[in-house]
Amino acid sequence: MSDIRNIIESELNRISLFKSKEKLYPEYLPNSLPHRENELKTLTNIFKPMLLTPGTISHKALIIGGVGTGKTATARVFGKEFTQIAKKKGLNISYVHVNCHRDRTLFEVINEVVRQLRLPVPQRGLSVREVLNYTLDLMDSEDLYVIVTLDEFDYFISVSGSDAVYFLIRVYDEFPDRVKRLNYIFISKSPTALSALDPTTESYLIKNLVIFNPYKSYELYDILKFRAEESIFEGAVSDDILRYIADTVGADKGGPGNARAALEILLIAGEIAEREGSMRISLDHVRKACSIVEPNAVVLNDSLPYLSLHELLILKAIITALTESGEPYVSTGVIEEVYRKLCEDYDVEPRKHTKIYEYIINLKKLGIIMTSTYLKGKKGRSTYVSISLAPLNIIRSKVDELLKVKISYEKDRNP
């Protein structure tokens, strides 16, 4: 038992490169949202009348954006700060965030709102309409206004349907003279979810539309830099590593533009570095993390067997150049030099420059490599190549196996 205790204690006493790991978790709410300033301004302008003329109308915003584009974090930060500002102005405004992936029915949503507001509404024996009316009466008595965010709104639409959405957003139609205390933010991944609604309800929702576009690589770099400074000790991760992750995930570089994925790669890369006894995150740690975070690493198994001999040689040249340089990117000029040397080693006639470039473009289209035409610190414009799908040694072994088969096949065809 003492050996087990020693193992556990040694791990507990290991020095960590993280000073606050939780600040890389998806549920963490940062005090700054780089590159979502305009979206915050838009939400503020939509709900500003709540502070100027409270209760005159029910305000609604619809947020549309893919996974990891900052929709939830922005809504939560907005709700937190907006209610604080309202309080200073003497207004009683609460913010409620409901996840419709969990609470998908009208009854579940309204009861979750009641629970978060801590209102003494009976939980049994009342219909949905009765619960809502009871809630509105209590809000009147407490002079309370509420912004309700329905996150993952797609699920609510698919389960509860158009009538339930209509009931929520047009609740004051029956009471035109009543103070409008309920306000909404709806968050959806795609506008196609709205097609399940009737045209009137859909047009009502899209009046105040806030689009969250996928993050570009430079935006992701700023986000990673900010979070790294909060969560990782200085010197444990370089700017080059952060840029590499940002380029891997950035929408302008062919990635999904998902900040959540970028932060997860950084987190897992740090954990891998710690397990390997390193106090600094390396490119190989990031590549290992990418293969875990990005299930599309199966691209290797799906695509590599179908590459031509020279595409495999180009890929091996890229791997060799990246390994030897230790840099996240290598230029096509270096790749071409290594490729020609490999052709000599394999006794294969090399292809010309234009054909080599075609092979590189094809590897990019297949998602095996990524390219950039500009790197910080490099003068002029050139094409630089990198690989993020998996650790280089794993890809190299697969490529070597396939090259043996291809070379043998070529020799049999041309004895």
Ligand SMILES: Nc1ncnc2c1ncn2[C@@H]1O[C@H](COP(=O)(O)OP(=O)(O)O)[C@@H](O)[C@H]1O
Second form
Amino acid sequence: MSDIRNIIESELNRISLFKSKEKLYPEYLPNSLPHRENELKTLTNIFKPMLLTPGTISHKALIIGGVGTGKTATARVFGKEFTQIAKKKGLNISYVHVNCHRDRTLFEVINEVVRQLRLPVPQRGLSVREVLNYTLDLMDSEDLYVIVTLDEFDYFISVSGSDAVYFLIRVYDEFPDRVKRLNYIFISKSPTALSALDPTTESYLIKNLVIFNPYKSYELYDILKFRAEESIFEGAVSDDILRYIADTVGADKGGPGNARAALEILLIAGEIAEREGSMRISLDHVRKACSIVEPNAVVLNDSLPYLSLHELLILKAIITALTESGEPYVSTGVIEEVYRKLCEDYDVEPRKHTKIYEYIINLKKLGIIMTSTYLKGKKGRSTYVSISLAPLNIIRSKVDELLKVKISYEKDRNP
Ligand SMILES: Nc1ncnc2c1ncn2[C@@H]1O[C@H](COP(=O)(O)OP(=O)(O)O)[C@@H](O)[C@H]1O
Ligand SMILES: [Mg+2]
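Moving on from the form predicted on its own, please list the structure of the form predicted together with the named molecule.
What follows is the entire complex, opening with the chain shown before.
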């Protein structure tokens, strides 16, 4: 029995490199959003009239952006702060956030709004229209204004259709004299969802459009730095590691620009480090995390078998150089050196410099490697190469296997 207690207690007492792991979870709402200042300003300007001339029109904003660009987080923090500022000005404004992946019909959406507003609307026997009217009456009697965010709105359009959308958007068409208490933020991944709307609605929404671009590497670095400071003990993760993750995910480096993926890589790398008993996150922890977060095994299995012999040799040279240096990037100069040595070992004629560069570019296009032209502390512009697809040893064993086959095939052809 005491053995078991020991196991449990020692696990409980083990020092973690996370000081607050839940702050890396996707649902955690950070109290600052670096690089979303302009988007917050635009939202503020769209809803500012709610404070100046409340009730005169129903305001609507449309947020469009890819996965992990901060749409949900920005709408939520905007709602939280805006309603608090309104309260200080003596205005009763509530913010409601509805995820249309969960509440996908008109009825579910309206019921969720009622539930979050805690309004005493009868639950049974009312039609959608009746529930809405009841709600608007209660809002009148409480002098309440609301901003409703319909997140994953494209999904709502495709499931519930444009009639359901009009029902929400044109609430006040039927009652032009009513005080306009309902306001909306629509969040969609792509603008194509809008083509399901009529031109008037579409042109209205386009005017109040807030575009969320994929994050660039330097933006992700700032985001990771800020989120790491909140969640991980100082010294457990270096700036170089954060920069490496930012480069892997950054839109300007060929990545998706998805902050959620970047934060998840950091979280999983930290968990792997802990499991291995390490108090610091290493590059290999990050590489492993990358292969889990983005199952790039697909890329590997799809593209490696189609590489030529010399592309495989270059790739092996890159892996070897990265492993030996322990750095996130290696220069093409070093890669070429290792490549020539490998050609000697395998007894094949090495290709010329320009050809080697061509192969490297091709590996990049296939998504197997990343390239970058900067590196701090080193003078001159040179191209640097790195791999984040999967842990190096996994790629190495695949490359070795393929090389064996290719070499014997070439030797058979040219004995
Ligand atoms: N600018 C930012 N600063 C800090 N964290 C961010 C930022 N943008 C996004 N995040 C975080 O990244 C994750 C994904 O953001 P989210 O708002 O859910 O993206 P989206 O809704 O566009 O898919 C969340 O954990 C969020 O807190
Ligand atoms: Mg979202």
